[in-house]
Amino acid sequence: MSDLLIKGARIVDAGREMAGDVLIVGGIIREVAEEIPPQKGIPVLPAEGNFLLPAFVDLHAHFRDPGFPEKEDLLSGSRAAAHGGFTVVSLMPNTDPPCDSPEVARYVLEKAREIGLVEVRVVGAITRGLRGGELVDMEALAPYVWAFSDDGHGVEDHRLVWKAAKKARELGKTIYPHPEFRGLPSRELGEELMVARDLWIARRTGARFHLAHISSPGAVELVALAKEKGLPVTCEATPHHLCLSREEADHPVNPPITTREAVEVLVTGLVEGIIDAVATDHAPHTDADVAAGVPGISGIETAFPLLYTRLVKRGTIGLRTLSRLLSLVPARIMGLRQRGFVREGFVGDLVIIAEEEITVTRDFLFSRGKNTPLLGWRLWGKVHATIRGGEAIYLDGKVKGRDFDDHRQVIRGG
């Protein structure tokens, strides 16, 4: 945890906008005011009129470690997250071996702590080996995970999901389903049927459910009905499902990119609060995977500029709303308090955004995965700095550790 004074920012969070300075001491925001004088011994980071927001929190990402370092590992994924403005990332369990035991969960958490860039949270598997046949030892995994998911595949055995939900409620954890029954006439029908099944189980058990990457209009309608009933249910949508249609982005991803009409329904659900949060579903792959048509988008570095360009600059939502969707609500869903606002007493995790245009190229991406339909696109909203606990972990094209060893080399001394 570090000390830092940020000067001359346009401060925006889910609750307010103001021009001013932010003082972080010991990793915690001590003061937010129109003018804070320099403090002896505390470095100063000039924001130069750029936006200052709470750093982003990603509910849903894949860093491929253990098992697939050629796609991504915890270091490259952490660097990409910092580049994208994220300081907290929740990692899904479909690794090799999968996160179905305390040993794998501890490996991920300990390695991420050693790297020391972003805070990693872990999602444990629902079934052993992600095979859908036998529940994991949820009690043994519970100290290391915030939720349980077989992401990549929906758990089709109703009895298993029922048992998992009851156990998750007992443990105070969340069920995080991948909504898809396979082998049906359409992907949308498979999503909607599983959403309906899981919402009914949530109603009967009282367990918290958070639904991954909602993409169909019918699923949005079902979630709206569940919320009217007061069920303990939240859901997310991805930047690519909210901003891209299949007419303009021919790229394989699961669930598939949808039609313009479906995108309009998703965005309406976002505006109306039916969709609670935006999560990247960052899914890096190798060039060989891409050539073979393996689905997935490397999206943690383009999430903010894509959403800012397509939704904020067009007037669909405001920047305060986007902050709520990327920071405050994801943190609340994960049970993280004192995050999501630029306020006294909150964690000093912040991101500085410049109103500048970027071009998405392979060299722009820090992730090993270059699999994105956005290559060559020009987007607005450049991440200038990512600050975790008062320390710059990304600043003006450089990541802490590999690119600069001491943030005081690039931040004015106090």
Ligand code: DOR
Second form
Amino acid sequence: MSDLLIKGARIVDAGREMAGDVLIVGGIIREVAEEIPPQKGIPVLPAEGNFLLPAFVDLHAHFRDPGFPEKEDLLSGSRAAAHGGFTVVSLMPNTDPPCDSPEVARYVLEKAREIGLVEVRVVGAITRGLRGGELVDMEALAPYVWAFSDDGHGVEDHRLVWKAAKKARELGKTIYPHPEFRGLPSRELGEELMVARDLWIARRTGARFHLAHISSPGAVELVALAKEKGLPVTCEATPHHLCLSREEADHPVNPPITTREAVEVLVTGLVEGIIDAVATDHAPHTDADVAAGVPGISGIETAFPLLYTRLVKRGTIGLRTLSRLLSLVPARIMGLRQRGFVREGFVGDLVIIAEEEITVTRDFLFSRGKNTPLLGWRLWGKVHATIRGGEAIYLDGKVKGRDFDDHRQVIRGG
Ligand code: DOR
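Swap state to the form predicted together with this ligand from the form predicted alone:
What follows is the whole complex; the chain from before opens it.
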């Protein structure tokens, strides 16, 4: 936990915008004011002309460790997250072995802690081996996970979801469905039916549900109804479902990128607060996987620039709203406190954004996964620095641990 003074930023969070300085002491925001004088022994990071936001929190990422380090591992994934402006990531259990036991959860958490770049949280599997047949030992997993999901597959067996929801309620955990019944006449119907079932199970059990990557208009409608009833339900959409239509970006991902009309409904759902948060579903794969048509988008580094370019620059939402969607609400959904605002007493996790263009190239991506339909795209909103607990973990092309150990080495005048 470090000390840092950031000067001259355009501070934006979910609640306000102001020009000023931010002082972090011992990893916690000590002061936010128009002018804070330099303090003895505290490095100064100049941010004139740049936006300063709470660092982003990703509810939904795949770092593929254990099992598929050639796609991504905890180190490459952590670097990609830092480069994308994220300081907290919640990892999905579809690893090999899957995260269906305390041993795997502990392995992920301990390795991430040793790497020490971003804060990693874990989602445990709902069913053993993600096979959909038998519940995991939820009680044994509970100390390590904030939610349970078979992401990649919807759990088709109603009785299992019912039992999982009852148990999750008892344990104070969230059920995090990948809403998709397979083999129905249309994919949208498969999503809608599972959303409807899960909302009803939430209603009957009182368990908290957070729905992954909503992509169909019908699902938005159902969630709106559930919210009217006051059910303990939240949902997310991904940057690619909110910003891209299948007419312009043809890339295999599950759920698929949808039509222009459906995108409009999703964005309206976002503006109206029916969709609570944006989550990346960062799903890195190798070139060979891509050639074989394996679905997924490596998206944690392009999330902010894509949303900023497509939704903020075009005036659909303000930067404050984007901050709410990428920081405040995801942190709340995960149960993290004192995050999501640039305010005294809040965690000193911040991101500095330059109003500059980036070009998405293979080299731009720190992730091992180069699988994105955005290669060659130019986007606005360049992450200049990612600060975790007052310490820069990413700064101007350099990452902590690879390019510097102590951020004073790269902060001017530090
Ligand atoms: O496209 C996808 N890829 N959707 C998922 O739900 C899983 C993910 C993956 O793990 O590659």
